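This document opens with one chain alone, in structure tokens, the form predicted on its own.
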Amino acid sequence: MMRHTRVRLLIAIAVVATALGAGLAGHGAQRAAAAGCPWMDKHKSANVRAHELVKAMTLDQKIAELYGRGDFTHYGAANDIPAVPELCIPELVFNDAGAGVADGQQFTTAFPDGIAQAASWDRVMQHRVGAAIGWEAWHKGIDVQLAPGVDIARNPLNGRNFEYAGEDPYLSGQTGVAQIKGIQSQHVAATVKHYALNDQELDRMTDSSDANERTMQEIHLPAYEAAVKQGHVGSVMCAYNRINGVYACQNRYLLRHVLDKQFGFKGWVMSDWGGTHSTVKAANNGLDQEQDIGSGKYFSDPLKTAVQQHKVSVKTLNQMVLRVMRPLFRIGVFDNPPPTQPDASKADVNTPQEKDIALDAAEGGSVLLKNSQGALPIQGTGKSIAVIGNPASPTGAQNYYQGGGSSKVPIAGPNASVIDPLQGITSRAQADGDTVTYSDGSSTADAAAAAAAADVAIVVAGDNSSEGVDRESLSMSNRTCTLFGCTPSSGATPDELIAAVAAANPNTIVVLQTGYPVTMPWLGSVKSVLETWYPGEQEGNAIAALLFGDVNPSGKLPYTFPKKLSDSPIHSKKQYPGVTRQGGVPHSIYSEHMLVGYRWYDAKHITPLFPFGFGLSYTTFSYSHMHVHGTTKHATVTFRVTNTGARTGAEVPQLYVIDPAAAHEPPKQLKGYTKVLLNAGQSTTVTLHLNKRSFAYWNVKKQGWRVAPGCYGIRVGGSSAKLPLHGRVCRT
């Protein structure tokens, strides 16, 4: 049966009483001063309130809101901007990121990383995780959460892919929207990042991502558009890299033309930490706020001087401040300020309710890739089980519950711990009277001996990754990575270990912990493969529940898994890591254009190891009775999904559109999906809606979205490679 999560308490009084008390007292003075702040009237619109506030501010007060203090005043904060009590402006505290409240914060919950959240294909779950992170952030005194990340996984070697939502712009956008709405439901502003075309860590501070306009509009920008138009995100973080030779944080095309005019963005643009490179150019081209590990270099006194010298107009300055204040009013940061620092940082928000959400998310995002001869779930009593591999151990799990870098949530506090796979499997096995032995895999001979003596061998294998470091290949390695680099380990590689165990025991099950696709030279020798990504602090409990069938796997791949790197869209040095041109600037050429991910494999007729959208279950599903109504202006697609197996399970019906030749589009593109839970034998009717944009391509000449003449194929099924239902929609 699928686990039913308990409803989280509105306020965990016993856990956060100290912080709440401090917060109420700290903001009493601000509320008392509200009588002198007419913009604190909640009956006025956010836009009116923001205009009133900006009109009342001095030049110095305006400048002060446009750069971070950079002195690490508060523990566990990425940055902060001081309060202005006389204007009722709250202090702004910033924090990373999308898998929990990080930056060294203690007593918070480590949720699954972004890729695991995306693999659930479950908007409801993604919203729950976002709301849980927002709830914890608020109680920890955070006003702005630096999440989610929605960059497209163009490059399978990007070390930061684990933070993002995969290779498809529609899936990435919808995942981001759900997370944003969840975070902002708790009166914490979300920040979508890293805008844009940010797909490598090797030269992330200098590289120029060179792509044509149509490629950007159709592949790399739609997720941000969804974040703005559907998620109403408070802030956008511009990236470190250049785009077509111009730094993202002063790129007029991206910031003014696309974000402001095309998307209608009304929030503010902040730089990534150290991503600001000028004062006048950045301010005039659309950057609103400088963030850095130090105090503002460009948007502090230099910006004030630029305004006084009329190099940046007062009108532009006012707009910059207005864009910061308006979403803070809309989201509720002014009206519902969090508890004050430093007391808030002491609050313990890693509650049982938050742990339940982390567990559900880890289970829902895990993907069953192979399951021959019904090897899973493990059933029966009295079995001997060998658990093998360093990532399964308490020590090893510290490197695989999340990826490294600014987003990693440290495990600290009386209620905090990583439930390692060995602990989770051993505890669950005891309930069935099974016995568990363990080998760390440092010796393949010892691992093989342990496997040979057991009924079932479970190899837990991982590939560690971190912000700041790219991968060297698609093979799993022994290295341990942090923001400051990777340290290689001795001994057998994960692939060698799996091969040795599989040779010793025909009933070998592999549990993968990766943030991206990996190759599997041993795939034909093992019975089952379960991809759990970086599943957060509840990883051991989630893995055990999935292996023993307490929970039915329901995740689907947000990435295509290639058989080898040369099969992928990125197969030349010009594409990655790029070539250095005159002036010493490396340029990555997006010569694959729109053929990213499954679009490439379809167009080039390359069979991948596992296709996009793929994921098995312990039950089976059938699709039938599809009906398509409408035109390319608006179409409705209905069909039946039936659980044809003997177990309750969840399925993700996926809808792909095939454009007519006149559109010059990739072979097919995801344009709709949902997730349905069905009991054994149960059927349900699913309805998916398509609007004009679902059929449109970006017309560079017309500078807009256009629908090509002709009829469009509609394909529906359980993965990009298995779409049994066919229909069509025509342009009138």
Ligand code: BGC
The other form holds:
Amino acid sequence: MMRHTRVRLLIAIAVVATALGAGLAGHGAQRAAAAGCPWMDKHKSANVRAHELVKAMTLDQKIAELYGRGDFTHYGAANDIPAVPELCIPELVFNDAGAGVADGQQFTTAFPDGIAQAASWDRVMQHRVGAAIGWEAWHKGIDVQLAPGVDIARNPLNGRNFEYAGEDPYLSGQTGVAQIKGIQSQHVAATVKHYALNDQELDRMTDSSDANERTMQEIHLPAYEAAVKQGHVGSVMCAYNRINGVYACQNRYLLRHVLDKQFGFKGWVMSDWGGTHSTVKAANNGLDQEQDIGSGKYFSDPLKTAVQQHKVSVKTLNQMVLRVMRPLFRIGVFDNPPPTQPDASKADVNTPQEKDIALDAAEGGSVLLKNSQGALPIQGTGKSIAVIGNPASPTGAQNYYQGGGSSKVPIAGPNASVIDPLQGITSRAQADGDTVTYSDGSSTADAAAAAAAADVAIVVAGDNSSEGVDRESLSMSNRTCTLFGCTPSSGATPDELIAAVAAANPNTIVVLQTGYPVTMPWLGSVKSVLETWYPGEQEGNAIAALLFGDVNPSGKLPYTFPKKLSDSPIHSKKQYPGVTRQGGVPHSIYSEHMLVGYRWYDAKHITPLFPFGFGLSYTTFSYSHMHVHGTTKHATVTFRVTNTGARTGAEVPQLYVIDPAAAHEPPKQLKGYTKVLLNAGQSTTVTLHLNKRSFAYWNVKKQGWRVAPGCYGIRVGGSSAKLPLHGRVCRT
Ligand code: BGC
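Okay, that's the form predicted on its own, but what's the structure of the form predicted in complex with this ligand?
Entire complex below, previous chain first.
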């Protein structure tokens, strides 16, 4: 049984509840307008209101909005800027991140991480999660949420891949847009990050990502463009790293040229925490707000002095403040400010409704990678099931429900808990009259014995990951990591454990919990593999529902899983970890150019372990009746998808474009997708629209997008490696 209807209803209730709260706050705003803040008049546009406010501000008041205080008197915030009651400016409270309200906040919900959200390929789901996070944030007194992350997963070893949305610019952009719209629907500003090319944690404060312009424009920047142009994101967080030798937070090309001029961004750029490196240079090159754990090293008094000395013009200063205020008016932060601290931090927003959304998202983002002989779903009654592996246990689950670092949502509060896999599977198994045993896997002999004694063995195997640390290889490791480093544990590795269990029981099912691709040396000897990523606090319930077939898996891979690291686009030291150049600065050379992810494997004819866009279901789908109309200015692609199996299931039809050789593009590129839910035997006609940009390449000489002459192949199907429908579109 799918849960979609129930969840929609719950969201509707949550939105109405928020609207009620917002309405009350609105009265306060009107009173303030009467009391001398003319910019609180909602009838005026956000732009006019922001201009009026900036005009009324003193120099000190302006400077005060441009740096976080690093004042943690508020329970659970990444930063704050105090309210200015005489100007009707609400306090600004900044909070991490994309998988729930974190930074030590209690009583909030741990949703699946960004990569799991992306793996649903479901814009409705992503919007729903965004709205749920925005709703919680607002009630916790937060006005700026530091999410979503949309960096492209260029490097499979990047320790923060779990916070991002995979390897494809179009998928990352669309995922980010849905999340942003969800968050901002709750009068909380979203922050897209980390702009840009923030692709490794090693040397994260100093490394330079060196890429040519076309690579940046076509691969690494379009997700930000979508966030700005389609998502209307309030804020952009510039990254720690350098780009082509220049720190992201004072990089004129990225901030002024691309973000402002090319994308038309009208919101504000904040630095990552400690990512500001200068006053005059940063302000003049496009940084609007300094964020740090300390209090405004560059943008407090030094900025005031720089303005007084005319090194930063008043015009630039006004623009900086305007850029902060304009989206706050537009998104409704002024008119619907959240409840104030310290009371707000006491709100319990880990409600049953929010838990249901977390569950739905965990189910929708899980990807079934292998299922031989219909081993899943688990059926019949009275079976014995051996659950194996530390991540399945209550203590182990603490390390795998989410990745570590600033985005990790703590489990704290009267209603807070992680439903661990053992708990979820045990309670679901009881309904079928099954018995469940547990072995933590610290001894492979004990685990094998438990597996041998059972009808089915389920190994839950994870690879823990955290902000601040990269991975050492594509293998799952035994270490647990935090922002401050990793602790190795002894005993068998996850790969050794799975191999031992598979040797003892032919019905072995592997549940993976990773934030990125891993190798699977045991793949040939297990029946099924379900990748659940870091699935959030409801993980046990989601895993049980998927394994027992109450919910049909429908996620697709947002990354290619290579067979080995040397097959991947990042296979040389100069690409990663990089080479040290002048002044001791490490540089990572993006010599793979546009061949990131599946673009690389296609171009080099390397067969991966699992291709981008791949994911199985308990039913099957067929594709037929494709019609392509139009030209490269606008084309419409229609086709039929049929559920040819015996169960209800959701499919993700994907559309890839093959450019003519003259364009010198990667072999094929994702340009459209949707997700459809079909009953057994049901068909639907899908229409996907393509526009000029779907066919365009970045022309460096012309400094713009151009469409090469010729005809473009259209391929449609349910995985990048299986695209049965073929058509074409030509430039007229
Ligand atoms: C992270 C950001 C985060 C910020 C505030 C930084 O270390 O890179 O992603 O938003 O801290 O917590």
